[in-house]
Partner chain sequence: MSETVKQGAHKSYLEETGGRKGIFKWILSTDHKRIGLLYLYSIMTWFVIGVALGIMMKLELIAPGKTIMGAQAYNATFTVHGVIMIFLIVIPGLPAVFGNFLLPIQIGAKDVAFPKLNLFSWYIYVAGSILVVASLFAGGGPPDTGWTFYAPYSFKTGTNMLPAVVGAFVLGFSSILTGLNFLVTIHRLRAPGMTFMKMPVFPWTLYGTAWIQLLATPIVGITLLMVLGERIFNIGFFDPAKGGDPILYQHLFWIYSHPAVYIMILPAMGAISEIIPTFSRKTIFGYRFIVISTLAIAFVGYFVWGHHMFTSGMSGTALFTFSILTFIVAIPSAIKVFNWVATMHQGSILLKTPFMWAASFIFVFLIGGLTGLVLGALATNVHVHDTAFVVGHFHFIVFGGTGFAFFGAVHYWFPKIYGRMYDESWAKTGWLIFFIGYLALYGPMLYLGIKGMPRRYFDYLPEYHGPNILSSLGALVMVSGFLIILINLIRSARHGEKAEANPWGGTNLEWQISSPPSLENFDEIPTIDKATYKYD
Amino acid sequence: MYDISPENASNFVAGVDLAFVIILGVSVFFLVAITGVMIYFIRKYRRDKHPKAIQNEGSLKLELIWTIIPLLLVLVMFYFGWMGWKPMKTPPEDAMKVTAIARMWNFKFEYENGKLTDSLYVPVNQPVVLDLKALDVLHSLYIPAFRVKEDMVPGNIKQMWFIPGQVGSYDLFCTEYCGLDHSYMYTGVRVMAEEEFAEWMKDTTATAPAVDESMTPAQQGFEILKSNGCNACHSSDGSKLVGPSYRGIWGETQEVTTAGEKREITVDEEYIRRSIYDPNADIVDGFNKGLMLSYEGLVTEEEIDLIIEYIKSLDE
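May I have the structure of the chain above on its own, in the form predicted on its own?
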């Protein structure tokens, strides 16, 4: 169906690697050649052999040689780079579509049947199109083994596509500095056999990453916070970060600004749920509006209950 070498992780490996090898080869050749010429000139024209400086006239032939040859080499490198890049911009119409959602500081992947995962699951030898959606700041999705990378711009849906060539697990991470925990914004791609992937897709019950049920509810709540990158902005020890700390807030009264007016509110289940789904509704004094986006559709009601258990446990 699609021409992809079985030894490559994706259909773009051969083209990208060829362009890289050619550019690297040209660079190494000129590094050695220019260094050699410099050493030769230093020895041949050193002062003890030529104590008196002379004026050398220009050479049209030499000027043409070192203008035309580098130009041709640059055009050759451009050609192979272009031929490796151009197919990345023309995804096939029959490709499977997945929405890749990036926010500080994690990735989520949503499938057409509603399945939502932390890692990207794809079938081998089948084209996959990722609709790239950034919710807050600039991100960049990079899968080194597949030789694909694309920036993710808020308000601008871009696309990336590839055909996985080998069953296995591969790294996926953000390559655009996006804030405090940028270095922790990584996950993986799991390429599955077609039959295995079809069975996996049929199970639409697991629409969110599962937590270890052997943990206590509070521990599960902490894992949910961690997997969604919440700990980058909210501390558990009372220290002030981008947003309020979890510690010491349960059951306490907070001064907030709601619709431009200040009021006092008690931290309870309703407040926590509203803060996750509509974070700009009640802004705690001392913190700024607009820094947190809604997690509605990304965090379930059941997960919020576990988060609440974790917040409660910090006051025990």
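Would you generate the structure of this protein in the form predicted together with its partner chain, following the form predicted on its own above?
Below: the lone chain, stripped of partners and molecules.
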């Protein structure tokens, strides 16, 4: 119907687009017809052409006609809406499982063999079911080309499924407003041929953070920050975003609140580690509690050492 996707981008496209065509078709017809009749009346019965109105208080017959016909039409629309939606509800049992994890402001996709990626990779013509997991606030996973969307609710793992029908790349958006960088919370879906996907799936290291041995430790630290989406909230230039900047803190004294008590701490290895694994333990003055979640299990101890090298390097 419109060019955002091929007709068979997913198994739902046909049903949803049929509902679109029926509803928009009937709607455009009524819009044009009613507006047309109205303009015709306005022209024909203008006061200079038709100085005396002919009174008419109503007609039961007409009222019934324009109650019953629209009622039947909307029930037809309802039916096609329901039929287009119904198959979205129950994923087939043999579907390939991927866990989609949303946090402010990126998606991660975890496959059954432990592979972790930033974009969604799926094989063509095979049912895929996504377990939707939100870590902090509401998000919503939307793939326009597939006509699927489901909210991601913290504390409630929900599912969405589809069968991609065509090899290619598609957009994937967050559509539930989730704060500062909501509009940058998008990634892509790559639909691959079956063999290509199987090959891709084998290599579980391919999409680990691109740590290149030729880089300095500080550069590697920056790559780790980038791949975890840290820079959305923490700047490298000293400017205040959602959280404190990396610059100008190393070795300095900070005013923080710990368990309701104000105290002073010195920024050292221990503090950085705690700020990543238990980010709400010490809250720097001027910032808010509860916005950052622990990265334990996502960032390793060794990676934290590299991050510390990067933070140090900013003040050298």
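Here the rigid core means the biggest group of C-alpha atoms that line up within 1.5 Å when the two forms are laid on top of each other. Residue numbers count along the first chain shown, from 1. It should be emphasised that the depicted structure is a prediction, and the values quoted were computed from it without experimental measurement.
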### Message
Checking Ile34 here: with the core superposed, does its CA move 2 Å or more between the two forms?
### Response
no
### Query
Does Ser239 show a Cα shift reaching 2 Å between the two forms after rigid-core superposition?
yes
